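First, one chain by itself: the form predicted on its own, in C-alpha cells.
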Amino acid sequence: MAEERLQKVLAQAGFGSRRACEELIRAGRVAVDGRIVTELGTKVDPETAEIRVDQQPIRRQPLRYVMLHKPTGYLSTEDVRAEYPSWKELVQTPERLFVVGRLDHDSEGLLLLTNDGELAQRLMHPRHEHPKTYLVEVVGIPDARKIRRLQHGIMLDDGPTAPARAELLSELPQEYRRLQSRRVTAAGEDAARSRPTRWLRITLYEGRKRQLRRMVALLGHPALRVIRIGLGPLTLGDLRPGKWRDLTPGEVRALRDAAGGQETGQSSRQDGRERKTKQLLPGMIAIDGPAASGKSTIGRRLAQKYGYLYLDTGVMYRAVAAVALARGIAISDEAAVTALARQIEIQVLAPTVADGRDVTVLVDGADLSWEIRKPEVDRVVSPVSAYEGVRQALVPQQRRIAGQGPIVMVGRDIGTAVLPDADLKIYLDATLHERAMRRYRERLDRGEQADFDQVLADLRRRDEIDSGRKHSPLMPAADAIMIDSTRLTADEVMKLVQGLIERWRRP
C-alpha cells in the first residue's frame, strides 16, 4: 500500500483532527516500529507498520458520523476535571469519536461527532469559513441600526468580528417551537420577566470563545438561550435534546461537498506553485467619534501606513470658526457664519512647517493652521457646525476630494452624511473624562495654560449641540464598527483598525 503521512494515518484512526495528531507526534507519544517519531510530515504505510499511541496499538476504524443534540450542562470537550458532565455520557459508539465545532455548557443544539480527521479538519479550519447558524433568545428587542452591527462586524476585546447574518424573529421556526417552552437559569428568568424577550436567527463564519454572548451583551441585549441549529450544510431538524442519530449518506456527501477537498495549512498550491494573491484595500475609509477620541491621530497613520490621502474635515469649520471670530462675526449668527463660508476658501496639505502640525490649513493663503487649535474656538465650533448653510458648503468640497483617490477621512458625520457609501466606516470613542484628559494634555504639550475643569465642560458643551443639532447629528453610521479606546493607546487602537482591514483583502 502506497506510503501515508503519519498524522494522516492517526486521524484516520479516530485520533482526532490532524492538527491533534501533530501535537500527539510533536509530544513524543507515538512511535513506528518501535521507534518514537517527533517529525511532522513522516511517511508511514499504514499496512505493515506497527503504529502506536501511548503504547497501544492503533486500530483502523470504519469512518462514522453522529449527529448530537447537546443539552445544556454538558461539555463538549473530555476535561475530566470540569464540573460538568461530557457529551460521552449520551453517545456510547465503539468507535473514537471527536467533537467538530465545540458548544458552551450552557450552549445547546447541533454537535457533530466523528472519526473522519481529514474532513473534521477541513470543516473546523478558519481559511474555509463554514457557516455556523445559532437561534440566540436575548433580553429586549434589538432594533435595526444593532442588527447591521451584527451584520458588519462587531470590535470585540480580541478583535473585531467578521460580518455575521442576522436577523430579528417574530417567531421562531415551526420546527424548532417545541424547544420555546424550555425554563431558563434563575438569573435568565428575573431578566425575562423585567424586559421583554426576542429570537436572534445568526450565522457567523468564524468561531471564538462564547463570541455570540459577548456580540449581542456588547448590544445591550444579554443571551438567555443560544442554540445551534445548523453547521454547514447539517440542520438540527427535529432530533430531540440529549438525543443522536447517524449522519444519512446523502448528509456525508453534503458534508464532503462543503469540505470541497481544500488543502489546507499556511499556503495553498496549485499546479505545483504557490498562489499568488492580490492585496485589495478599501477606497474610502470614514473615521467619526466625538472631540479627543483619538480620529486624527488614527486617520493621520492610517493614511501615511497604506498610502491615502487624509482629510479631517474638523480643520475645515475651524478654519470657518476661526475666521470669523477674527473679523467680528458674532457665531449666533447663522445668516452671517454661512456666508463666510461661502466666500472663503479653505485648502488643507500635509504640514508644510515642521512645528508639530498635524495639517496645514490656509484660508485665502493664509496659514491658519494654529489659529484654528486656539481653545476660543474650540467653544464656538460646534455651534458653526452645526449650521446647515455651512455643512452645505463645505461638503461638496470634502466628497471632491474624496474623489481624488483612496481616502482616510475624519469628522463627526463622515460615514452617515459625507461619505454614506464608504468602504469601511469606523467610530471611535471614550469617556468624557478620559478625552478631556487628552485634550488638557495637548494644551500643555503645546506650552498653553489650561485648566482641567474647563477642558471638561467645554468637551461636554460640545458633545451635548454635537449630538443634539438638526442637520448631521454626531452618531455611529449603523454599519460603523464601534471601538472604545477608552483603555487603548494609539498603537492599540491603530491594531484593531488594521486588523479592519485586513478583512478586505481578497484573494
Contents of the next structure:
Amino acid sequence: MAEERLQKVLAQAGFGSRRACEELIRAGRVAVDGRIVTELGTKVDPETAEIRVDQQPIRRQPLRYVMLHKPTGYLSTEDVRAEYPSWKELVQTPERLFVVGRLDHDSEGLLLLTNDGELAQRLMHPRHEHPKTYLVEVVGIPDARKIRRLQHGIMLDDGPTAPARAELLSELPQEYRRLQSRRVTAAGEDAARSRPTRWLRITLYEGRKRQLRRMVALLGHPALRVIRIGLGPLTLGDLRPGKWRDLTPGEVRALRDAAGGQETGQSSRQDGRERKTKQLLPGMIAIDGPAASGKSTIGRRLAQKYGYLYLDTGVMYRAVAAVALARGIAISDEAAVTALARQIEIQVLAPTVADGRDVTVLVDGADLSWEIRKPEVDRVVSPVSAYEGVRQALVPQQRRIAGQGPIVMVGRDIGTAVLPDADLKIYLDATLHERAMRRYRERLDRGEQADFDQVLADLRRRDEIDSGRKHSPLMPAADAIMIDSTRLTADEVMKLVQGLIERWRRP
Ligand code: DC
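Next block: the form predicted in complex with ligand DC, after the form predicted on its own:
Then the entire complex follows, led off by the chain already shown.
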C-alpha cells in the first residue's frame, strides 16, 4: 500500500483531528518501527509499519459515522469533572468516536460522532460554513422585523452575526411534532406560563458559543428549547431522543461531498463558489445614527473601498438651513422654510476643490460646501429638518440618487424611511460625551474656536430634536445592525462593517 503521512494514519486510527495527531507526534509520543518520530512530514506504509502511541500499538479501525439524538442534560464534550454525563453514556462502540461540532448541554438533537479525523477536521473548518439548522422555542412572538434582524445579523458582544435563515413556524414540522410535549426546564416553564411561546426554524452558517440563545435573547425572546435538526447534508428525522444510528452510505457520501475531497479541504469548485459569494455585495447600504457618531467617516471610506456612490443626506438639510439663514428667513416660519426647500436646487458632488472638504455642495450653482458646516447652521438644522414639508422636498431627491447605482447613504431616517428596503442597515451610536469630544476636536483641528461645554449642549439639543420630532425621527430600523463606537477607533468600526459587507448574502 502507498505511503501516507503519519498524522493522517493516526487520525484515521481514531486519535483525533490531524492537528491533534501532529501534537502527539511533536510531543514524542509516537513510535514507528520502534523509533520515536517527532518529524511531522514522516511518511509510513500503514499496512506494514508498526506504529505505537504511548507504547500501545495502534489498531486500524474501520471508519464509523454515527448520528445521535442528544437529549438535554448530556454534554457533547468529555469533561470528567462536569456535573452532567457525557454523550458517551448513550453511545458505546468499540471504536473511539469523537464529536464533530459541539452542542450545549441544554440543547438537543443531532450530534455527529466519528473516528474519521480527516473528515471531522474538514467539516469543522470555519471556511466551509456548513449550515446548522435548529428548531427553537422562544418566549413571546417575534414580529417580522425581529425575524429580519435574525436574518440580516445582530450585533453580539463578540461581533456581528453572519446572515442566517430564520422563519416563524405556525406549528412544528410533522416529523418533529412528537418532541413538542417534552418538559422544559423549570425556569422555562415559569416564563412560558406567563407568555405564549413560538417555534422558529433558524439556520446558522457559523457557530459561536451559545450563539443562537444569545441572538434570540437579545431580541427579547429567550429560548426555552433548542433542537438541532440539520447539520450540513444530514437531518435528524425521526431518530428518538437518546437513540443513535450509523449513517447510511449515502449520508457518508453526502458528508464527504460537503467537506470537499482534497487534502487541503478545498475543492476547486468550492473555491469558485466562495469567490462568487464574496463578490456579491449589498446594493444599498443605509447608515443612520446621531450627530457625530462617525457615520460620514465610515460611509465615505466604505464607498471608496467598494466603489459605491456616497450620499450624506445631512448636507441637504444643512443646505436648506444655510440658505434660510443667508436670506434672513425665520427658522420658526415653517411655511417659508418649506417653500425654500422646494424651490432651491441642491447638488451634492465629490469634492471639486482640494481644500479638505468632504463633499461639494452647490445650491442653485453656488458653492456652499463650507457654509453648511458653520456652528450657526449646526444650531438651526435640526428644527429645519423636523418640518414635514422639508422632508417631503428632500427625500424624493435622495431616493432618485439611490436609483443611480450601488450606494452608501448616511443620515437619520435612511433605514426607516428613505430606503426601507436597503440591503444592509447599520445604526452607529456613541455616548453623548464621546460624540461631543469628537466634534470639539474636529473644530480645533480646523483651527476654529470651540468650547467643549457649548459643543456638548448643542449636540444634546440636536439629539432631542432629531429623536423627538414627529416626522421620521431618528431611531434604529428594526433590522439595523447596531454598532456602539464609543470605545472604537474609526479603523475598528470599519473592520466590523467590512466584515458585515463581505459576509453579506441575500437571506
Ligand atoms: O448628519 P448631520 O449632522 O450633517 O445632519 C444634520 C441634520 O440634518 C441633523 O441634525 C438632522 C437632519 N437630518 C435628517 O433629519 N435626516 C437625515 N437623513 C439626515 C440629516
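Positions refer to the first chain, counted from 1. Treat the numbers as computed from the prediction; the structure is a model and nothing was measured. Only the largest set of C-alpha atoms that superpose within 1.5 Å between the two forms is called the rigid core.
key: C-alpha of L496 moved at least 2 Å between these two forms on rigid core   = No, because once the rigid core is superposed, the C-alpha of L496 moves less than 2 Å between these two forms.
message = Given a superposition on the rigid core, I'd like a yes or no on whether P46 shifts its C-alpha by 2 Å or more between these two forms.
response = Indeed, P46 is displaced by 2 Å or more.
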